[in-house]
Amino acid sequence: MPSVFTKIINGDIPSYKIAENDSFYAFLDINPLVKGHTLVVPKVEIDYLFDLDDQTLQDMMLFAKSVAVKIKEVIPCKRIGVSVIGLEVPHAHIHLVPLTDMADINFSGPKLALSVEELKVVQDLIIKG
């Protein structure tokens, strides 16, 4: 059965896409820690990030870097934090989280409840840079 991320990549579940190429897909987290919280996933469905072959992992990090640069240009923050947890969805993924302090990347804390309109504004802001 395809993961929820594969369903997003395939367009079966809508998403707020930020960037895409032949191998990777980046989209806003719909339960973000902060505005601009983005997920980066490989299009190949592999459960654990470090099970990716070396070239795919390298390419994914470079793709994530390009997305992080775009986020940092438009979302007020000190830097973009990177987190790899991977317990909630069995599909390798990286969290890119705009940070102003350490509490911004606390996954145990409350998530934002952004409206569809707010998510679209953030999406457009990042895409248009």
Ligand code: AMP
The other form holds:
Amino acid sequence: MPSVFTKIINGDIPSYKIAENDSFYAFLDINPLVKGHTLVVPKVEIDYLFDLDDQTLQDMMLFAKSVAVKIKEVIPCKRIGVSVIGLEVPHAHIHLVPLTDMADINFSGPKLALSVEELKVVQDLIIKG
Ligand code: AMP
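Now show me the form predicted together with adenosine monophosphate; what you just gave was the form predicted on its own.
Next comes the full complex, this chain leading.
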């Protein structure tokens, strides 16, 4: 049974895509900690990030960097925080979270419930730069 992220990558369920290449896919977290919270996933379905082979992990971090640069250009923040949790979805992923405060990256705290329209606005902002 494919993971929810494999279904997203394959276009079987919708996502707010931010960037894609042959190996990786970036899209908005549907329940973001803050506006611009983005997930970066490898197309290969592996549960645990540190089970990726070295080359894929290295390439994934560089892909995440290119996405973080785009986010930071348009979302007001001090920097883009990086986190790996993976307790909910068993498909390796990196969280990119725009930060102005330490509390912005508290995964135990409340998440935003953004409307489809609000998520599309954020997606457009990041994509168009
Ligand atoms: P974790 O596995 O603990 O790192 O958390 C998984 C993250 O994926 C959570 O922040 C969810 O809000 C997010 N998520 C789960 N399903 C979707 C989806 N269909 N589209 C976008 N984000 C999702």
